[in-house]
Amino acid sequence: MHKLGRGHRDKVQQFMTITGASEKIALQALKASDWHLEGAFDFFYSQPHIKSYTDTTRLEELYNRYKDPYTDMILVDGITLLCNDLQVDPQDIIMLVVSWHMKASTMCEYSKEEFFIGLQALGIDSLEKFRERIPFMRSELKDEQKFHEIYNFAFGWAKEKGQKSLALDTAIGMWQLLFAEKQWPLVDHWCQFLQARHNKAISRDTWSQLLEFARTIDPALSNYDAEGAWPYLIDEFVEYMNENGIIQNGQFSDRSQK
């Protein structure tokens, strides 16, 4: 390593000390993603390889830690142990994406084969790999594509079984969750919108078209488009805030921020 520059050897030792990887694993990523560090986890991860890094007596082990004694799935007791284990909030986004990796189709439940499918394709066995892991899942978070998938994921993750809404105050919850990272000027002005205005379950289509919404408008709404193809509920809420004042003379104020 010593012929590479300070900067690619930084990268290789942060490539290591995240995935666990050997030095030539680590080259050969960074590598083949032009040193490109998001690139090189995701080249990494998304090797047939990674499966063999698993141990899946381990696994058996680590499963039947936190699952249920009743039932053969890991329930909300058995998730909050994880949280405990991993030195995390149970709150956290993080575990919005672990559910994501798992596939997992409801809330604060993960089946066995959920568990497997999750932990395997992210090369986990042990807490100690869960645990390095997590800021590679951080960075995940970064990335555009993979926030629009994990965005999309959380509607069907956190609705009701047999539900094809989102209740309202869930939905809330989880927009303030996502958008934090997002950073979306206007995540507070819409969840008092919808509170004063809707105080009903939020469609899959809102749901979904509110980050295109996010990441295409200007917080000043100056580039938005009343003819355009926006769910009526966005056009309810460009009206609440020119009505509010909190748009002025095509400006975002937010003073009216509480």
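Rigid core (definition): largest C-alpha set, two forms, superposition within 1.5 Å. Residue numbers count along the first chain shown, from 1. For clarity, every value in this text was computed on a predicted model and none was experimentally measured. Compared with the form predicted together with the partner chain:
Taking the rigid core as fixed, one finds a CA shift for residue 12 of 2 Å or more between these two forms.
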Contents of the next structure:
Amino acid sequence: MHKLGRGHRDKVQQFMTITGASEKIALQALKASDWHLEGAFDFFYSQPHIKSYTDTTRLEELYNRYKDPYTDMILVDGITLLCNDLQVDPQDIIMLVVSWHMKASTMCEYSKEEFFIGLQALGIDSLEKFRERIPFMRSELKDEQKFHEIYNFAFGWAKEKGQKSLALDTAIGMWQLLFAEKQWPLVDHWCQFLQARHNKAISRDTWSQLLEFARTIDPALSNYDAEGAWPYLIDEFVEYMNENGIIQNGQFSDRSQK
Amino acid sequence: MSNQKKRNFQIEAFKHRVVVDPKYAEKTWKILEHAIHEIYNHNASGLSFEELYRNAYNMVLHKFGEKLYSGLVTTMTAHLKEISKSIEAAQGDLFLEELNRKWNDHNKALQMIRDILMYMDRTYIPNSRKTPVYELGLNLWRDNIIHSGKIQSRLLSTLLELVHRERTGEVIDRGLMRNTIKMLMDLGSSVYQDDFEKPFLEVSAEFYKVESQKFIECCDCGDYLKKAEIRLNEEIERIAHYLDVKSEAKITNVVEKEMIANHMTRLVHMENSGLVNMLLDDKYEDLGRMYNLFKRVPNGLSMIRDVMTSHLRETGKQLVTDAESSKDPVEFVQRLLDERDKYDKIICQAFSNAKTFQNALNSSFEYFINLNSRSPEFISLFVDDKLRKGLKGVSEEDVEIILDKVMMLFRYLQEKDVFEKYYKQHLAKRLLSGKTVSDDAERSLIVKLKTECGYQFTSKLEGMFTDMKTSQDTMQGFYANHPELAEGPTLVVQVLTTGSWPTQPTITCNLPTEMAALCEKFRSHYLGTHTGRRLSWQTNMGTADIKATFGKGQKHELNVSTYQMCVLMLFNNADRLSYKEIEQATEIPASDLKRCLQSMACVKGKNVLRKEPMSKDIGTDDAFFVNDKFTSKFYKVKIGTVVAQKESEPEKLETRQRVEEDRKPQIEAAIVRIMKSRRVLDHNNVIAEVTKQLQSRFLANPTEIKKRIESLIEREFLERDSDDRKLYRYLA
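Let's see the other form, the form predicted together with the partner chain, since the form predicted on its own is already up.
And the full complex, kicking off with our chain again.
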């Protein structure tokens, strides 16, 4: 909020007061309408997901369906069941998006609070509505800003509780998943490189910088700047690519490596 | 007239006109004309100055200045034309003399004429803006004599001919030259320059071009420079004797250009006699000459400097990377010191100690000393050798000199922290074996290191000295408290503070019972006075003196290491011991034990033990006996050695690893310090600042710095800026 100018801030406040929406939604609507309040309202009310009213009792019911018999949380079995109900593969990236909405702290479990927060934010209080929202969630992945947030969220979510870094195998799995969506041509080379050379956990800085790297540096590495303050691991990766002849002088060479 | 408060006096001119006879002017002029003639004919003595003056005065007064002036011009010109003829008529060498003589005459005449016509000089001439008499006289001389067709070129060629003759070794009439040149100078600087100086410089340039070409073909560098110097001095002397002082710079430029600048490169690189050869052979005089001559020429000194630098770097590089010299560290360092002394002397004696040359010397040394990564270790070994024995009997001043020279080499090191590590190790060994030649020398060097690198560098080293001193006191206290132990073996313990001394792994070793008991007593005594401390015995660093009696009654005192003592004491209770038994009893690790046994059983002159089989290596199935036949010339036999040695490869790697590990926290500390004060800083600047801060200890690797930054990000000391990923922010 502090990055906005005074006029914009006021508009956001106004919007939030009138519609009762959250700051995030207010920003979204205003941005979409180029900071015209009228247009923002239109946007807001035309969006199906901003129906903020969800029936809490029905949410309770839904929660109880999936919650674990012994703890007040939804665990692996519950999640599997939920995926079945949604007709979605548990490995589907959509579950990551769902977790993101829930602000889930760790994968494979949802607390009651997280479940509620997430579903309310999405305007879901029934399985039907849940299924209806899936295409919308898929579209969120295409949004640059949201993908960025989801990607960074994934690090904290995927790592073990109490650990600072993300285990290599998990990281590779997540990367495969995420970059299938975003289409980064070097993702396979990256994963190979890590397994061959690194064999240690991934730090948060490396994780978030990798997205930047994928976004800004072209796949032939021609605009890679060695003084560019990239994490050391990424520098090593570039070296690896050069050494193995995959990249030569900023060009992809014909030899591909398996 | 203006309206002034103060009124000036005004004197009005004569109101009445003096009637003048029209022929008066003509008559008066004739008198003066006649006088001028007489003056030129050397007949002036018959003239009355006063009368002539008055005549001239009157003419001017009656407004006949014009007539007087033009008359003067005509008369003088006429005379000069005649003079010109007589000069032209002079033959050969007499030409110049005649010219000079006539010039002198003219000058005298001119002075007289000017005196006579002084009134006109002061009144009519300024008013009518005509040239004053004296100057007029000079101009007329110039125009009628010097610039006369027949004289002008002849004059010039005569003068140049004389100069040339003098250059080729003849003696010429310098007085004559001087006067002639002075004449030209008096006539005006443009006359001197156009009629003499310019052509003179051109001809000289030609002369020296030819001369330098001739010399360079047949002389070697040193000789050539000598000749050039001689010529230069000659020209300077010539100026002093008979040319205008202002020409000095110009002619020296010519000589410098033709003889030096044009041949500079060829001289410097001349085979067998060029700069490099002079340096190699310490030819101070030649080098000094070259320096003085090249100093006069643009880029001369920088050429010398560059050639010297690249030669020095090349030689240094070879010295340092030569495999042979790396075998003996002391030799290695000595050669470096010698090389430095050599160049120091050259710069001092021949290059007038010029700062730029000193800098070139320093930068060259800095360059090649760091080409060999073992330089820090070797320098420490050199110092070790000196402090152990090399400085024995050397005077205090000389000790200081040597240590100062070593410090100079130290300054060139990029990896000073590596030196520190080795120095600590070597110092520890020296202190513990009591093998230092002079305590003062040790301390003096520590002080020098402190001055150079700051307190931090030497605080641990000083701690080591303190420990030694404290241990002495502790031992005194121990024996004072336990007078009953005075009869038994004498124990000397050095209590070392772990942080100050090089880290050693504690190795197991079973001491003989007598020693073990004594050590326990010491331990309880010490811990009694220093509670909360932990002592661990470093058996791998100790020594022992034991008295031994051999089979035939030979008595010797053996100086051995602690390990060796443990082994030998076992033979008090057994005649034969197998390797395995010894190993079991002493629990000394295998590699150390083998080395220890080898030194006692396989080395001639120190073989207090006998081994079966008699092979050189220690095998696990060997058996050992006391060598009853042991003999030695000396009563005291030294077997154990704890001398600092050049490290073996694995040891070297280990030390290097430890140094690298030590660097990591230092880099991190530097990063944190910088970020704390700057708050926000971009990546490249962080690298630059960190490198600068650490430069006095070692050259920080940018990749390593980057890794440390990432580590700090992970530990949440720093973060990346959310907008500019190259910017780092300090997290309080």
